[in-house]
Structures are given as C-alpha cells and as structure tokens.
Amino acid sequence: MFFKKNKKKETSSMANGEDTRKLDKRELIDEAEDLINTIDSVSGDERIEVLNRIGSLYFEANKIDDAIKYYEISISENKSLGKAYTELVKLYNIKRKEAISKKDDESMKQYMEKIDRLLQLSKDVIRGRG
C-alpha cells in the first residue's frame, strides 16, 4: 500500500516534469535566438562566450545540429581546448552513435573525421601550434 501511494506521486510528478521540460526547452531556444541577434555586436572573448552560450543552450534543448553549428564557429575563431572543444566531442559522438544506429556509413565516417580533427587540434594546441 505504501508503494502504491509513492508510485502515484512519482507518476504525477513525472508528468509535471515533462510539461516543465517542454517549457524549458522553448525558453532555452528563445534565449539562444536572442543571443544570436547579439553576435555581430560583440567581438573577441565576449563573442566566443556568446557563441559557446548559444551552443550550450541548443545542446540543453537537444537541438544537436544547431549546437554543433555554434560550437564549430567558436572553435574556428578561437582554437582552444575549452568548453566548445569538450562539448563538440560529446555532440560528435552523439551524431556518430545516431549514424551507427541508422546504419548510415557516410555520416558515421563524417563524424569520425570530425572527432579526429578535434583530436589533432588538441595535439596542436598542447604543442603550441594552435
């Protein structure tokens, strides 16, 4: 009997959590879109922070392709081993796993090459060639 009550509560809270999560996802995307409008007005480290924030918001909203786009811009403008680098490795692995599950050899190869380029970037940065 004790477990039944808890189960109902969990189910109810899970349903509420899903509703909240959908709302949060919309808010994350809205915040990312607001930041996109500011990209051209910032430069240097501030621009990199904005690009990384947009990538992070899209990643949290599970908009993987959009997150990859902004992290790739960040890496192209600032070759370093920061947040964009680590998040891109995660995102490329997600895309690679999707390709494997779909048996899409072309995409799998594409994301393996992107991961290899990131690993090369890390070696270059560590050796001072970045």
Given for the second form:
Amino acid sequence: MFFKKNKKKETSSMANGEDTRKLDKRELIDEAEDLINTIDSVSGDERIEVLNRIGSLYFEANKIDDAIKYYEISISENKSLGKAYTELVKLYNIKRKEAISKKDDESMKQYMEKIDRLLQLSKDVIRGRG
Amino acid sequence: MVIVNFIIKNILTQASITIALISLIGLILQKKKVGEIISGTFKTLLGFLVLSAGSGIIVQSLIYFGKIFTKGFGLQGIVPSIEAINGQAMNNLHLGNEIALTFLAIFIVNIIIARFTKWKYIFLTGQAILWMATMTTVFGKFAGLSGAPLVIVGGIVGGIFAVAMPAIAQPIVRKITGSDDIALGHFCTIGYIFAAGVSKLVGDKTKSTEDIQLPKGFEFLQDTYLSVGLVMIPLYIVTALFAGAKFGSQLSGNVNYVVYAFLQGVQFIVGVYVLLAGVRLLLAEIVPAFRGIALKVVPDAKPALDCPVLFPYAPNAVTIGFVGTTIGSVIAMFVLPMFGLAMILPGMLTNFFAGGTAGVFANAAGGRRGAIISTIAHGFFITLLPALLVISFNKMGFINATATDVDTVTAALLYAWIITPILKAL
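Now show me the form predicted together with its partner chain, since the one above was the form predicted on its own.
Now the complete complex, all chains and molecules, led by this one.
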C-alpha cells in the first residue's frame, strides 16, 4: 500500500516537472551548440574547458552520445584526470547498461573496453606517463 | 573406460589444459567464431605455461636471496609478492589445476550472489580473482581439503569476498565519486576501510588533500619493472655485502659475488616480467568472456573495477597515500622482527596501488591530516597481516615470500584460524 502511494506521488511530481525539464533541456542544448561554434577560436587550457563544458551541458540534457563525443575529444587532447575522465566513466557505464537492456553484446563489449582504457589512462597519468 | 581414465589422469590433471578448457567454454558460450575460439583457447594455454616459466625464474632468485639474507642479517627476509606465491603454488605444490577451477568457481559464486541477492556487485578485476583463488586453494589444501570440496569451499569463500569487499567499500566510494554507478573491485579493501577509519578518528574533513600543490607523477614508477628493480637490485647487493665475500662467493661460482647479487636481483625482475606477461595472456580471453556472461546474467549489476578508477577523484591523495604507506611499511619492516615476526621487505607496487587508493579513501574520511597519518598506519597494517602468514607459508614449503593483497591475506587467515581448526576437530 505504501509503495502504491509513493508511486502515485512520484508520477504526479514527474508530470509537473516534465515541461520545465523539456525547456531546460532545450536551453542546455542551445548553450552547448553556441559553445561548439567557439571551439576553433580557443586553444590550450581554455579549449579543454570549453570542451568539458559542452560535454557537461549535453550530459545534463541527457544527450549521452554527444556528451561522450566532446569529453573524448577533451581527454584525447589533454590526458589528465579531471572532470572529463570522471564523467566519461559514468557515461560509458550508462551506455553499457543501455546495451545490456537492448541485448547488444557488441556495444556492451565496446563500452567495457573503453572503461578498461580509462583505467589504463589513470595509471599512466598518475605515474607521469600521460 | 581406458580412454576416460587416460583423459582424467593425463589431461584434466594438467592445470594448463584445465584453464584452457575454462576459456574454451567461455568463448563457446559467447558464440565466438571458430577461429577466435581456437586462438583464444591456445593463448590461454600459452599464458599459463609462460606464467609457470616466470615463476621458476622467481623461485631460483628467491632461494639465493633467502640464503644471503639469513647469512647477512641472521633473520628470514621475506619478499611480499603475490606473484611469487602464485608461481610457487602452481609449480612447486602442483596446485595449478585446483587454482584454475577455484578461479572459475569464484566467478560463478559471485554471479549467483549478485543474481539472487540485493548485492549486485560483479568483481571484474581478473588478476585479483586469480590471487584470491591461489590463496583459498593453498590454505584450503593446508586445512586438509582436496578435490571438489577444496574448489567448492574456495569458490564460496572467494565469491563472498568478491561481493562483500565492493559492498563494504561502497559507502565511501559513493562519497568519493558522487554516484552509485561503479564500485571498487580490488582485494585490498580491508586496508582501505582501516585507513578510512583511522583517518576519520584523527582527521579533519574540511581540509582536503586536493587543496595543496604537490609534484605531479612518479617518474620512477613510470615503468613497473624499473620500480621493482629500484628496490630489489640494491636490496640484493646490500644483502650480499652483509653476507660477505666468502659466503657470497660460494654461491656465485666464478663470478664476483656482488656482480652475481646484481644479476640475481635482475633475475627476480625478469621472473616478475615473464610471470605477469603470462597472467596477461592467460586472462586476456577469460576475463572478457566471463564478464560478458556475468553482466548479461545480472543486468542491473554494479561493475566492481580496479583501483585506478578512483585515482582521478583525488590525485594528490594518491601521492600522499603512496608515500605514507611506504613510510609505514618501512617502520613495520624494522618493528615486526622485534616481536618475533619475520622481516617483510616493502613492496613498492603494492605501496603504489594499495597505498594510493588508501590515500583516496582516507582523504574522503578525514581530509589531508587524516590521509597523512592513516596511510602510515595503513603501511604498517598491510605489512603486519602478511607477516602473520609467514609461519604457515614456511610450513607449506614456500620460499621467502608472502602474499600482499590484504583481502586475500584475510581469507587465508580465515582458513588458518577458523576453517582449519574446525576441520581438524571433526
């Protein structure tokens, strides 16, 4: 009984928040797209910051593939253990779970291998090989 | 019947064949192509034999080291190396077959627990499972178990550890990562919890290790073998000098005794190199095969990953953890013999991986002050536990080595202190 009550509450609060969330999502994507236009005009640390910001905006907007794309560019240009790394672990894990629910063995394997590569990167960077 | 007997006696008792067959099953279950199945199975077989060759080299080097250490210092010097324990268990004690089957049993018990309980952890660090299988097999054998009961008990104990260790680490992992998606799969967890506990008592959470400037990277640890060499080669040379020219020359033949000590130190590293190359080859096919199966059988699994997954959350804490743990292990090296325990030499690789991770845990629990103090305590702790095992290892015929990863050591102590007395009483 208690479960039912809680569920109802949850659903109604979700319905109320749905519109604002859609709106937020659009805003997040717009901001990310604006930043994408600026990527080529910045370099060095600033560029990495922009790339990470784009990744973060897409992640917040639940655009997982886009978030992965920009974080991967960030980490390939700057092998460090910052936000790009920690967010990629989460994103790969989300993709792995998705692949399992779709029974897509190849994708699951692919994302587990990507996680393996991140672990190796972590070892290398800490040891000064990054 | 003759054929069946031949297969049982000559093929299934060969550890390399057993483990290759396990790999074969994993690859077939994954519906791989015939070519991939053949090459994967062959690589596993090859990996096991390379591992055995590496262990042979390590043992030769350790026999020499044991002799000069006893002569030079009047003490038994023990090298903490789980690789050496695994190699000796497989080669000298001929437990390779049981270890291979226990490895599989741990995987299966882990999947069963994760499938049917609320603890959804799937332990994905294959190497750590191999070390756990080694310890449960060695100590199970010592407790008087053999055959199927040895493998089943090992599988249950190892399987419970594979779920319990990520589970007890998870509250702190959650704090470190800010999410509940991933878990830690590293059999040094009891040490991490110990470090976090001490850190909580003595620390101050408001001041993080990450607010200070520390030099980045450990250049000398860039290469695994270089870092092992930096400790082992001087150790061999100094020990040979203490043992003296007269004794040293008896072992070195025509070669100068110091040069011989240097070369034996290098031989130890060669052994570790070959053994780990074998382990990599051995696990390269098995782990992906079985993790694929595990993650399918337990769809809502929480993957328990190797310890470097936590390094990016607090890189400074990793540095502090490594240095603190090394200091603690050096203190323990001198203090433990005063209490009648063996002298355990510091293991730099364990200090780096386990020490670094302990630093991250300690920082989460008690900030920078906690991290500094508790990782020194951690170094002492992870040296004390293996020291307690030395007597058992000596009785079993192991040569100058003890295990490193504290969870596997705890499993071994569980066998030595609880399972063995119960079995002997029955």
